[in-house]
Structure formats: C-alpha cells, structure tokens
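One chain comes next, on its own, written as structure tokens: the form predicted alone.
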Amino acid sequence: MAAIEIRLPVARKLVVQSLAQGSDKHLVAPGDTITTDTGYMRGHGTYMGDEKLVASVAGAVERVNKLICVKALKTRYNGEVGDIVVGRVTEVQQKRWKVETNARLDSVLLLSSMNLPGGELRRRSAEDELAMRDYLQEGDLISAEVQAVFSDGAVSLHTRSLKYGKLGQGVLVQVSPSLVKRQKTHFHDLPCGASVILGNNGFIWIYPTPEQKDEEAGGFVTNLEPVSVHDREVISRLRNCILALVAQKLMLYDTSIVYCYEASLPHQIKDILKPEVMQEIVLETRQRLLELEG
C-alpha cells in the first residue's frame, strides 16, 4: 500500500528581511512619485507629471548622479554589451542564426562572429555557410557574450572565445534576470562536483564539471557520455536548491548556491520544494549570507 503524505496548516514564521542593512533600496509601484525636485533627469520606467518625476514600472529606484530611473523587479532581459547569456537556437538563417535568449526580441548571432571547429582563422566561405547546420541547429542550446545591442532593443552575440560554444549534457533552469546578481565572471566550477553559468538573461545551465577543458574543439564537440548517478544527483540537488532561492527571492551568485546546497544536504532531493523545507533552507542560507558580509 503506497503512503500517504500529508503536511497540517503551521503557523508563519516572520522572517526579518535584514540582508543588505544599509542599502535599503527604495520600492516603488507605478504612479508613486519619486522626487519633486526638477533638477533631476528622467530616466528608464519613469515619466514626468505636474512638475514631478513619477515611476511607471514597479521596481527599484537607481540614481547615477542625476539621472533616475526604475528597475523593473519582473521584466524581460534587457541586454547589455559584455553580458554572459545562455539561449537556445530557433532558426538558421543566411549567414545567421537567431536565438531565444528571454527577451522581447530573438538575438542575433552571426556566422562571422563565431569561432570555427578547431579555431581556425580565416574569412568565412560558401562551404560555411552550407555547413552552418553541422556547427548549430534548431534546439542547441549555448553560451554567448553579448557583442552589441541594436536600437530596437535586439542582441547580437559573438562566441569568439573557446570558454563559449555549444553546451553538452546538463539542465536548463528559467529564473527571472533581475535575480541574477552581476559578477565578474559567470562561469563557477562549485566544489560540488558540478559546474553553473548564471547566464545575465535568467537561464541557468547546471551540468558536470568536465575533467579536462577541450581546447582544440572550439566549443562545437559535445560529451556525450553517460553522466554518473552521483553527478545526476548533484545537479537535481543543485536545480531544486535554485528553485527554492528563486521562490524565496534570494539573489542567485556562486556563494549563495553553494551555502543552499550545504544546507540542503540534510535533506532528501525530492523533498527540497515542499514549502516548509525550501524556508528552513532559504533561512539558514541567507544567516550565512549575513555572518559573511559581518
């Protein structure tokens, strides 16, 4: 006889929100008004009203000396030149492939903007071009660097480095790019035993740690060797640990997700989205997060 979970009303715990102290940042829904002072320049997410800067978006207030303006705290991505992205091919074109990166417009990447197999350098022939369906088709998922961004709010991307390229084996996780936090580098091999990119446009790609960096391949060679049940296990812990930071509206960095894993370990994989567990984590991670910051 199969068992019968069943979890009984608890009373809420309040969680004090105190991570970050002294940067409290000023919330604002559409139609507040932010400042009355005129001396200040309009900026994203707000418009001018009797002589008043008012918010049009719901978000975080961000001032650069006078300029204001309004981050939204759930919109599409909004790409910005030197951005890490992972996105997923939906046509090739001449010369092209467009590619769903989770914003309002399909990103570009160009044949000419891309490393060949093998990383030769030369111009880019007719026979490329009738072989661009060898290098990316329709579903490949990759990793790219954001190389320009056109008026209409459309990216182009380039992948002229050996550490982007085609991904292999792993998981995909959607989250929403305002939780992503801006670092030097989005690339993190966690001591784990897995690997992440935080790509800048909320798509998350969790897959094994390789044991060597394949140099000559130019980022076009898939492994495609069964992956171990522990390193499966490790990337599901990983994904729902993600989850579970997203649900509770913790930025997602590499230190973040290595404390939520640690305190998840205690707990089965399955059982890291039932809503009680996924706080005790959330809770314990972002302790952590504060003892660090001291």
The other form holds:
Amino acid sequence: MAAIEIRLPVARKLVVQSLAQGSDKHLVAPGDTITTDTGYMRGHGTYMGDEKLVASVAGAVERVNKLICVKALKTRYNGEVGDIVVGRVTEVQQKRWKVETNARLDSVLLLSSMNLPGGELRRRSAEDELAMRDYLQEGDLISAEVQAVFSDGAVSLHTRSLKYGKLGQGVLVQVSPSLVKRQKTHFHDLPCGASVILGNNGFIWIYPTPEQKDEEAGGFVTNLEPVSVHDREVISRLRNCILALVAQKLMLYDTSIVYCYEASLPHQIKDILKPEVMQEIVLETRQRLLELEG
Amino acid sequence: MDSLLFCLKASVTLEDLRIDGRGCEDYRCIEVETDVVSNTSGSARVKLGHTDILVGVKAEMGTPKLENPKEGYLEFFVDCSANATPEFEGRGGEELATEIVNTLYRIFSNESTIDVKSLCINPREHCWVLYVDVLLLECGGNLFDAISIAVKAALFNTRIPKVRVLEDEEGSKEIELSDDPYDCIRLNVENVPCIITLSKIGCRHVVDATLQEEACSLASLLLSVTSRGTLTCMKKLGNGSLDPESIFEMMETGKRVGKMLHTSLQKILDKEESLGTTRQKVGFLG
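Rather than the form predicted alone that you just supplied, could I have the structure of the form predicted in complex with the partner chain?
Every chain and every other molecule in the complex is listed next, the one we just looked at coming first.
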C-alpha cells in the first residue's frame, strides 16, 4: 500500500518551440488582430471589426489563398459525411434514436439506417418500431458513420456495416474533436493487445481485441464476459497515455498512441498521469514521431 | 453508462485495478498550497485531480454565543461557483453547498477539534470568530475529501493577531492590537479531522472516486477521521444500501487511509512552512 502523495505546486514552464516542425503556427486568442489587410475573405472563427480582421476563437490561423479562418483547439464536433463517430444513445423516439456525439445538436440515427440482426434487407415494419428498445436503449454506446448533415448542422448517422453497432465492454475517453487526426481508417488493432476506435467527434473507445470476428452478430450482441487482468491493464495504460497526449496537445492517431504506450512501459500505470512523467513520455513520443517523418 | 458500469464493476470486483490504473485505496495526485489569498488570515488551495478547492479563513472580532460565553467559534460558508460545472448555474449549487456546510459544522462541533477556548478575548464580550469560506472552482469528483484537506491546511495557515485587554480604573475595557504584524497566534490543527469518502462499486469500495466512478457507485460512506485514526463522524450518501459487514470493512479502510492522509498532509505543510520566504508562490497564474 503506497503512501498518499501530496506535493507543492510547481509553476508550469513554457513549452519549447524548437521541436515544432519548421513553420511557425500563428496562434491567436479571441480578440487578437489577425491582419489589417482588407483583401482577405473571412472564414470561420473570425469577424470584421474596425477595418481589421479579428479572431473570435482561440486557435491557429489557417490561410488558403485569400481565405483566412481560425481553427479552434477546443470545439464542438462539426459533422462531415463519412466520419466515424462514437456516440451515446440519449432518446428513443418513434422511428429514430437520438445520439449524443459532442456536437451542438443531438445526432440522429434513423431506424432505416440501422442494420437488422442477421443482415436482413427489408422494409422496416411497425413491429420493428415497437422493438426498437430491444436493439438500442438509452445509455448504450454505438459506433456509426455520418450519412448526411442536415441544414441546421445536425448529423444523421448510419450503422449499415457489420463493423458498426453497439459497443460492449471497454473504456470511453472524451477529448476535443480537433485532436483526432483524420485518417483512412479509424478502427485500429494495436500490437499491445487492445483495439481502439478513434471517433472523429472526440470520443475514443478502447476495448479488448475480440478473439474471433463474429460475422452473424451484426453488432447487437455484446460480450459481457469478464475481461482478463492483463487486458485491463493494457486498456488502462492506453487510456492514461491518450490523456497524456491530450494534455500536451499532440494529435491522436494510431502511431502516436503506440509510441506513447511504448514510452510509458517503464512507468507504473497510475504514475503516467503525474505531470513530470507525462511530459517525459510525450517528449519521447514527439521525438520518435519527428524521426519517423524524416 | 451501462458498458462503463460493467467494465468498472468487473475490474474493481476481482482485482485491485481501476480504470486509471490506481488501486482501490490510492488517491490521485494532490497539490496543496497555502497563503494564496493575501487579504485573509489564512488560505489554502487544494487540487485533487480535476477537483479544485479554495478556502479562505478570516478572523474577526465578535460577541461569543450565549451558551458558550468563554469560547470563540467557527462559521462556514460554501460557494459552488458556476465555473465548476454547468449544474451550478444560478441556484443549482445551493443544495450541495448546504450539504457541505452541514457536514463541516457537524465535524467541527466536537470540542476537541479546535481549541475554541483560545479564541476568547473577553468572556461574554469579545471573542474571535473564524469565518471559513470554501469556494468550489472545479468539480472532478471526491469533493468532501478535498474540502476537508483544504480547510485543515487553511486553518494551519491562519494567523490571528495577538490582542491585549487593558482595564481602566473605571472598569471600561480597551482592546489593544500589537504593533508587530508578525506577532500572532497559530491554531493547533492536530485534531482537525479529514473526510474520507468510500464509494461502493460492485462488491468492493474505492477511495477518491472520480466523477465517472461516482456515477457508477450506488452508495458511499463519508467518514471523518483524525490523525490518530479515530472516527469522529459517519454519514451515508446515495440511494443504494450497504450491509453491516461492508460498513465495518469500509470503516477499517477509512481509518487506515485517514492516518496515511494526515501524515502526508502534515509533512507537506511542515515542508512548506520551513521554506518560509524562499518559497515560490505559484497561485493561479502559474
């Protein structure tokens, strides 16, 4: 039984900019002037005040030809067609479920966009409507893909593939959507023994890798067998590593998570969240990623 | 919450491993700093994971209570800032604040906690009243523990100016404040208890629950433990039930963890005191 650690606070040191790759990012806070040149078109995160372009959110300035916009660090999720999201069912309505995905509005999962068990393809009947609660209840976690975005910004989801559906045992980590890197695939089976789903909406699901892929289940039957201690340790370590990467504002993708995991192996799982250990691990990860890029 | 509930239940029931890798009796990293607010008699700030508490103690002169004319007293006030969580907007935090205040009054109602007789200046006429104000800056689970640590640290840091009572020939009394601003009395916080909250998840109980773990636990036990391991008061929170055996186990765990918490806290307070003026004040912009 270890002693309880109480410490005195230490002032935070300014992050060394030398590790950044070449281009200096123009970081702004709300109210900062971006430019006084009026020839630019203003994009998201900016407004015109007093003949100059002012930022309205805190983030990095992005310039594409004549368009200036500010990409905020901490935002709500803005849906794009084709994104993978992990969400929690909040309501069961007449022909659809309302799913919370860390966006401004609740996302919608229509009954017709949901896979029926066994992979059947037929028109949804009244019995299906009444049996909706058997498929997904309030509080269930699902993985889905964005099918369409409504005019008000609400997102319509679908689970029309066997890899989407209800999620079983695992750990959910909630981060800012801007930290999840857009990649070809968001479902990763990591070499350490766990699998991870990096939702574009900032919800990250870590779960033990299933031994065999059940094709018939179609994503409805959840495996509730107890998870082994070894798997649970791997998952806890991954969770702490992801939180460490988020605290140091590093982009999250499979390579960065795996490098961070490997860098954290010499430490105990609960020590990863200590400030000095976090900095050390993420520094090592950053260096390895820089080496990888060449 | 179901999948989280199952994963959490399984992990805590079978082995000593929680989601963040801690054991059932491990606390998150605690940061304590005293003397953060300059216009108080004593103050402390405690950061326990994502929970942030600020306590300020102001010593003012008042009249003693009628039932205890030779003693001073403590007054508690808790402010749940709307910055902590959106639920505290407007009057949302009042219920929680009342609960915390009542718990604090209950703990400090014991006469051996703080030597209130030393707070008396003139029996029946003047005494020191310590106004303890607690400000919740951020809510990250395990509020009661963090508040009790902060209150103990702030009382340790409190400096009450020394006063002398001068009597005239006519019998009228005058109170004289000493000229030296560093001439003050300190409080003895050896017997001030700390609150240990034990949350029951599945079949086992955990110390220092995060927000997620608190959502999964149906019942929790609040224990007030002194530095010698004595239990001074106990309160049950939550809708679930606790059977007597688990209550007994939780009490034993609470006493054990409480003793360790007190030793660590006293060590860090003494270390901070010994640094004196060389200590770098971090404060809020650090």
